[in-house]
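As structure tokens, one chain now follows by itself in the form predicted alone.
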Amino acid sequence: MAAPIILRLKGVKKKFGDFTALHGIDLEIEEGEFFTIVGPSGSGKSTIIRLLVGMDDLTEGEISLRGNRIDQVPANLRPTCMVFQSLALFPHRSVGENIEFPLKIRGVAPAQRKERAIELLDLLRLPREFYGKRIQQCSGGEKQRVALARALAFDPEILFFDEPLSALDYRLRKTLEKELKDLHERTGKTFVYITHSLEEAMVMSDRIAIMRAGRFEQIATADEIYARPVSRFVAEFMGEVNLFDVHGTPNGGLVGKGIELHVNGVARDYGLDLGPEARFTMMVRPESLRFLPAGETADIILQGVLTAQYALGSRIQYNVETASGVQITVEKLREDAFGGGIGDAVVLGFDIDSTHLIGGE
């Protein structure tokens, strides 16, 4: 059974002058969902969090909570939080004094502010006697913890997090990515989160909404979003990805630069029309490749040269350019690390079943 709907946006736009930053969108959240609004600089999603929020009016449109509106309502008084990227803090207060601080704003009394911050403290795992530690003595991850305990402090239905790891360095980021994730389980709220990391919106949530110039291009599941993106925007915006583009033969085929597929008797079907006239984007993973040894076959066959290899980690990446010019990348385990050189003749195959097509755009 589906949660309720706890955050709705009907026809939402908003305009700066003559530019239009949001193109009147309609979203729905459940309740206690992670959700991640994602996308490249200028797409909109900051807009958004704002309008959220009530940092700024929007133009056209309704934004409601539990079925009533809150977009003419003070950002003070919405039962919502903002977890900013510069997080905020008062930094010459202790970690008590900052996590209190929307409990003393509303009147709470200091015993039940104090009694609050240390079960927040408990619950975002750090020690009690950080209650009176001053922020400036506090690292980068604690500064973070802290935060979103006095984003929980006053029990908002909703938290709303602008980017709030993008100035972290790597190792820890990739710590408070999980424990984000850990906290949302424990707590049960629900997380609206804006980000420019697709990595990080993968990791996290329940649904990502692809935004693209005031627009949300692709709102689903992370797995979804990668194994079937709605465009060639998002597809790419994905990550690295093999992109043909491809017609539909009378005999129901396709046909592109460097390739030929006879769909017919081949166990796919894409539920698209592939007639002569037809236009698409064949995607293909760069993991969905592989190097073919004299005897193999599959379904799709080309042949090229090995221009690059880099190390990835776990991973090797390989480009190989084809003879009629068409640039291939290649992922390959470790272990199953291909065994030639810069320069060598290569042979790769992939089979119809790991490919997507994309309708025209």
Given for the second form:
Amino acid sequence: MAAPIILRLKGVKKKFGDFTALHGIDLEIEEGEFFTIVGPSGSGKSTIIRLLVGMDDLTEGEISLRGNRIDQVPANLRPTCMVFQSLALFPHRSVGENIEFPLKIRGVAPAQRKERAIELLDLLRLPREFYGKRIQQCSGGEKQRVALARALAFDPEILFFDEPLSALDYRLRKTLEKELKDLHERTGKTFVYITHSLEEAMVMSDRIAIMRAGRFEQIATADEIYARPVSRFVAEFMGEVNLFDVHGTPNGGLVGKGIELHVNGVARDYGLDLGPEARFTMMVRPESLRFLPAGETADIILQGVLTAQYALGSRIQYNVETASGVQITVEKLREDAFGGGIGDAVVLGFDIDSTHLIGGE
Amino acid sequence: MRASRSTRVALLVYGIVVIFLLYLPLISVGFASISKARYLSFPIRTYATKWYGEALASSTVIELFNTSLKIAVIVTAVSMIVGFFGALAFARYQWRYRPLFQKLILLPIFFPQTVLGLALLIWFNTIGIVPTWKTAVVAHLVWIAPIATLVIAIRAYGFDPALEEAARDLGASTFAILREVTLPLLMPGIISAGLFAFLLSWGNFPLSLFTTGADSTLPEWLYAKMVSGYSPLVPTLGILSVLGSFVIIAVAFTLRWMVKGRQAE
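Switch from the form predicted alone to the form predicted in complex with its partner chain and print that structure.
Starting with the chain above, the whole complex follows.
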């Protein structure tokens, strides 16, 4: 059920002097999709969004919206709009006047403007009394909603977001992430979101693009990125992860380097050639590891000493050091907490099905 | 944190010194203006308001006020307009010669005003312009427009550039951005700059001295009367001039309050 492509980037390149911020990017975003671009600072994600809304000119390549090129169209004539990181609400205008701004620019009559502003206040679940309120009197979350209402008043073909939640505290951010996802469903608009937080991206997005140094490292669904990252970079982007250097054995098995990690006699088709010369990174998420009581076994077993444990709210994180000095991170839900203490010898196990192999080093 | 005893004593002494040094002279001028005597002397024996009556009836005085006001009003208006665009160039937009512009604009302010006045007079003579109150407007602007620019630039520095980008993104043309966002946000700074411009022009002596030619402004006349042929009108006009400034300050504050009030709605 592939929806039509609304936004297409072809070989988009951006240089700042000698520095290349984007190395010829290709991207297709579907109509109605919630698409998130994730990357650390300096990865080029902000550059992309500035090109998309028209605040910067690209060096090479094409951007087209529903098949029409827009890369040479000035920002104020593009049918897209953005929610800014700073929100950029006009401090000299009331909430209502902020929301009505794009309509005023278009010359819509005051009565109709107000009607639309009230509709949008309702849509964003802001009380109607907010219409006359000063921006300075709004809380962080209310400002977010006003900024969203203003962007929706523009009625854009695509709504861009430049890390609008990054300045908020954790709880509010979590609430607004869900509200945004909900708003996306209710409006049916195409959302393109930029963030440095993969966690935030996963909550909301249909698809996620991971950026690194001006290129896309992986473009996939949240599940795919979490379970099957294409590189160590992507694997490490989402919180704690255990990565083991492994290489193939002549009989088609795997052996860990610097760690007692033998995978023998357990079949798993990774879709990779596990020849004796092949080198891989094996990824195991911390929640896939188990503390093995005596008598229980797993596909892969590791022995070590518990060196630290941290409470992470609903989960507990454990650090285990193996005899060869390899650090392993384990996470368990509170109800599955490990009974022992620091300094205990522990046996860890995980199954081959919970591993993922990343090609190359 | 409460101030300690010694701090409070020090503050009190400081306050008294400031009041004596700064305000007592002003008050004494006020008293002098209502002295009945022909010459300035203390203590004042008899009081009268006759000098105010005389001042307001004098055509010379009206002429002086007229000239000072004409100059100040034009200087204020031009400074506000030039200062607005100058401040955008100074603080908001990246352009090649901005660092040079930022330094050059300070030059007239650092220049001693008497030297600046003389230089301008020589310049006017060289290009064959006869100095009148109109040349004084130019002279005042050379000094005051940069100050107005700086006053507005301070406001422009505190301006989030994303606001203009957001306005453009929401469909506003360059002119609409200026009208809807930039101008209203800088308005408090523009009004402050106007107030400064007026007061600096109204009270300016060194530049006017050199560049008004046959015309005379209020400060020039006050100076002339003090160095030769004292007139009892001197303190009177001094006070009237201060009152004129107060009116302007009141107007400016009302305007600022109205702008803020409208923004607060």
